[in-house]
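The chain below stands alone, shown as structure tokens; this is the form predicted alone.
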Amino acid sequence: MSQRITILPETLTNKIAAGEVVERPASVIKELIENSLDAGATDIAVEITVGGRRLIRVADNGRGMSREDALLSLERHATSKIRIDSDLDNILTLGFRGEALPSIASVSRFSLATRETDASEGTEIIVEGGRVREVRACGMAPGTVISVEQIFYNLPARLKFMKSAETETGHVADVIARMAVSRPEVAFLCTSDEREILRLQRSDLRRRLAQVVGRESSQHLYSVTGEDDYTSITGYVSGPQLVRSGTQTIYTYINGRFIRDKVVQHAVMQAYRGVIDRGRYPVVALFIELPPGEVDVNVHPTKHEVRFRRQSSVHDAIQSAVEAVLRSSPWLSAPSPLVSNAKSGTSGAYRERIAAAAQASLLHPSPSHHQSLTSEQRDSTPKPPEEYPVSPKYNGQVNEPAPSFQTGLSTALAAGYFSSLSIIGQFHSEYILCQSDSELVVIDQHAASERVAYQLLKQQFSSGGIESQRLLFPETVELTFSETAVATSFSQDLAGTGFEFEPFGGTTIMVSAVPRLVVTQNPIALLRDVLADLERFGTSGAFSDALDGLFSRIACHSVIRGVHPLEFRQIKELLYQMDQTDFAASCPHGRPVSHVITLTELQKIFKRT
């Protein structure tokens, strides 16, 4: 019988490996820069021509290689990073697979020049299509210079999929920016067609971010620090003023390695839930440090994907660290002592009474303005439920606050950002106008009161749980095997959200109670969604997603809506409550609560400057 199975030649296996490692010029540069960083380089220069299609050159001042090591580096699975099996559980370098150089050399005209620091001369190796053509001595500075010309010249099918030179250059710049953020102590230079497109000097992380995302943008970045027994997190996150339409500016690193991980990105976006609009993404640079054995980086040749041994712990640690920064809304201006009339010695008991009064006034606004309407106005205005009166049609006036309330309350409130603002009045009975030094602060009263009510609902849930409603006829639900396992594991947690069920045989459960708040909103579909998220992430984030949606809807319908006049005291109480509320700068749906107009902007409008 004829032999049908053969061993592929090395040149062909290298081309197959190149299909995974070498996607485009940017991936070549990523692999070469990783090798430079592993070699201890502090200066890295990248040069490309025609988007990298014609030439890619990466030069560094790292340790360099001897003649023997340089030749071995072009063999598949030849590496200095690991030696034995156990090294795979303790990887601290960026590269370790030993595939990048032979894969790149197999699909290009390749040259490698390298010299060790104490060597008198360097070594240059010329490779074409994976075959070594020449090895010779050369004079050069210590370090390594790798040139890749005519990439994919021997793979025309792959060459056809390359984009325009401008597009490929953009991908190259993005890769260098990601690598540069991870190593601010390293200088980077990138030139394209002899034109400098990126020059990054050695600096600290904040300055490096300013160089990458822009100096003005870096003013909206806030420091993050978080640590537990398992995970250490540092870096910077942006406020809602600095968002993007894509995930390109979410820089996440595990032990110094840039990654694109769904668990990490989900944790970041969970922390921003209710702070920015859906479909918008923050600027984030997070460095997550874990014991090397707790993360598996040997998942894909590109090394962008990882697996965590304790995925839930990492997810919750990242979310908690980012939330700790966003909770205080650090992008709000610090209160001015000239504006605030608060006394620092306010007693805790009196503050609690003020908070209770504020809560009552927000959930059940005073009807005094409605009662003052004329009979014609009352007859012509559609009447909502009693507790939510509507003001008369806007007549172009700005409502001034009643001065009789000012003295008694202004001395009782804490000097937070919102309560320290000087109240001007209302506009259109929808927006509160305030002054802070030379700034005009416009506050959306519905968004502000919605945030207060939302946080209040969350606090009530954490202290007592959600009220459930028994079903007259329990409903059977068929699940998958994995969903059944998740439902069994998290049955007690789900009971706290109002869902009560028990096994009914096989993969079927019988649901006997659901949250009363969603009894008319397809609670079974909600249960399935929660189980699906738990199966995917295995964290409390699944509960938070479901509950936050419920709380947002309740809060939106429980507070002042549309055109509604407020008394001065109600405005002061609302501003006070905002200072006691986490994530006060946005409503639960991510819309901003306030907007600042500076005096300079107004002067420009009226041509006074």
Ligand code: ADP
Given for the second form:
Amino acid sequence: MSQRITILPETLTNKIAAGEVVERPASVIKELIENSLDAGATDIAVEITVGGRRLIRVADNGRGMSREDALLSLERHATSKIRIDSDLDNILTLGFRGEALPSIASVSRFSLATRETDASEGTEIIVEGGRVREVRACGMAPGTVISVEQIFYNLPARLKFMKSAETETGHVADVIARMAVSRPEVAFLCTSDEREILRLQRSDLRRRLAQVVGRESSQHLYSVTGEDDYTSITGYVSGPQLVRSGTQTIYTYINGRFIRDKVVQHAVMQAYRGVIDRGRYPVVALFIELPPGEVDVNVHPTKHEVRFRRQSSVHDAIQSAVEAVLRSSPWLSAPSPLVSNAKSGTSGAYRERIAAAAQASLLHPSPSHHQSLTSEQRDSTPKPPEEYPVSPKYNGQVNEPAPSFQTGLSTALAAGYFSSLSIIGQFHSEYILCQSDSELVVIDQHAASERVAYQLLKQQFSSGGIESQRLLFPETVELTFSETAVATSFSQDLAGTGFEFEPFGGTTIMVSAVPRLVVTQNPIALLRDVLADLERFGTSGAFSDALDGLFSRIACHSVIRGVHPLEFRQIKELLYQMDQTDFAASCPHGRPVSHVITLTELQKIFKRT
Ligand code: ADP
Ligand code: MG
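Just the form predicted alone so far, so send over the form predicted in complex with the ligand.
Following is the full complex, with the preceding chain placed first.
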């Protein structure tokens, strides 16, 4: 019998481990910076040439290592950060696997120079392809300098996967930015081909974020704080003016460690539903603190993924902390950036009145569109002065404000920002013009009513189902095969959104009820759109995940598009409803709802300053 199995030599096992930890120059830098931070450094300098292909050097002013420790640090599974089994449940350092240095050293020409603060000299170790070539004493400042030259020189397959120097440099800068955001008290410097690409002085989170995302962008960040029994959440989130097309600017940290976690990301995006458009991502820096035993970071060698003991409670804590800030639309009134503006939501009873008011609104037409007020309401509503309603012939013309004119309902309940505005009139039968002190406020009436309808639908759905209207004559609708499949699998769920239909042979269905809000529009076209949405979403998904999209779809169909003259009372009503609406600043499609022009801006235009 022959022996086929052998234990691999350590140089080879290190190379294998490197396959997981060392993907590209940026991952080497991540590991080295983690070590520097764990060593208590307050100054970290990174140098790369040719995108890190030729040289990566990380120098720190941390506590350094003795000669013995320096030699040991290159051994596999050698670490100063954990000692016994139970330490794994209580990890407070960034590293703990004892893998990075030997892995990196096995796939490069590596040198480590280190000096403890109170030592008279340092130690320099030269390693090549995982083998120690030389150990000598050296003069140096306290701290550690690690140089990695010709990465992957002995792994040609990996070398081939390296991208251009520019791309690799970009990844390096991203990694440094992520870590820098988590440790504003540490100074970072990065040079690429001797050009300085990042210089971050020691500061606080607010300033560090401004340095990383740009001063202009940081104007649109609002502070978040949240806490429950297990989780504490702090950080900053952007409003709808600051969005990106990718997730790179979603910085999330668990106990100070940057992570890319599906649960966390989902919670953040969930909070932004209806605030920003699909396919758009906010700028976010969130620090989630949990007892170390509540989170397992030992899931993947790169430690970017984690596992939570109480996944859903972490998810909800994040979502509600972010929502608490967004709900108050701080971007509407924020006098100064980066301030917390969270306030509590409206009460249930209040919401019911809002729903009733929204339903009465002419912006969400009922069958008897222009006569939708009850006679009682009509009587109690003063007739608008002659200049209102603003008809199309008033295009472009702005009327004097009429602050004394109020409707009964609005006077009784008005409290919020929009209700407090005095109405100037309507422009082009599409925009509402208002003023407040020295500000001219322009409101997109279509986006605003869509936003209000969206909130109303959400509210109806959560309190038992979206109001449905039976059709006098049920309508048959021909569908495609895939639409039929979607309609069949979601027919129960769709009943909750106001649509009722049943199979009518082959690919035809008979629609007997539609959401009340859209009854005067084209509900069948809406149903087709909804089915198409669900089809894209996939029949395997949970219907609840598609709901927000459906609400915004229905809301969009419910309002009158384009030019539409409004009566003063209707404007007043809309403003009132906007105040009762969470996230009033953007429509469900992420378009802004209102825009403010200050007196100073006007004065500038007319050269009065
Ligand atoms: P880990 O960080 O998981 O412990 P590493 O291979 O990254 O494993 O590092 C091994 C050990 O080397 C660390 O535990 C630490 O004691 C020491 N070390 C590494 N880098 C530094 C540094 N920059 N300053 C001081 N000590 C360091
Ligand atoms: Mg490490």
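Positions refer to the first chain, counted from 1. In this text, the rigid core denotes the largest set of C-alpha atoms whose superposition between the two forms falls within 1.5 Å. Owing to the predicted nature of the structure, the values given are computational and were not obtained by experimental measurement.
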Determine whether the C-alpha of residue 128 shifts by 2 Å or more between these two forms once the rigid core is superposed.
no
Note yes or no: does the Cα of residue 490 move by 2 Å or more between these two forms after the core is superposed?
yes
Rigid-core frame, C-alpha of residue 109, shift of 2 angstroms or more between these two forms
no
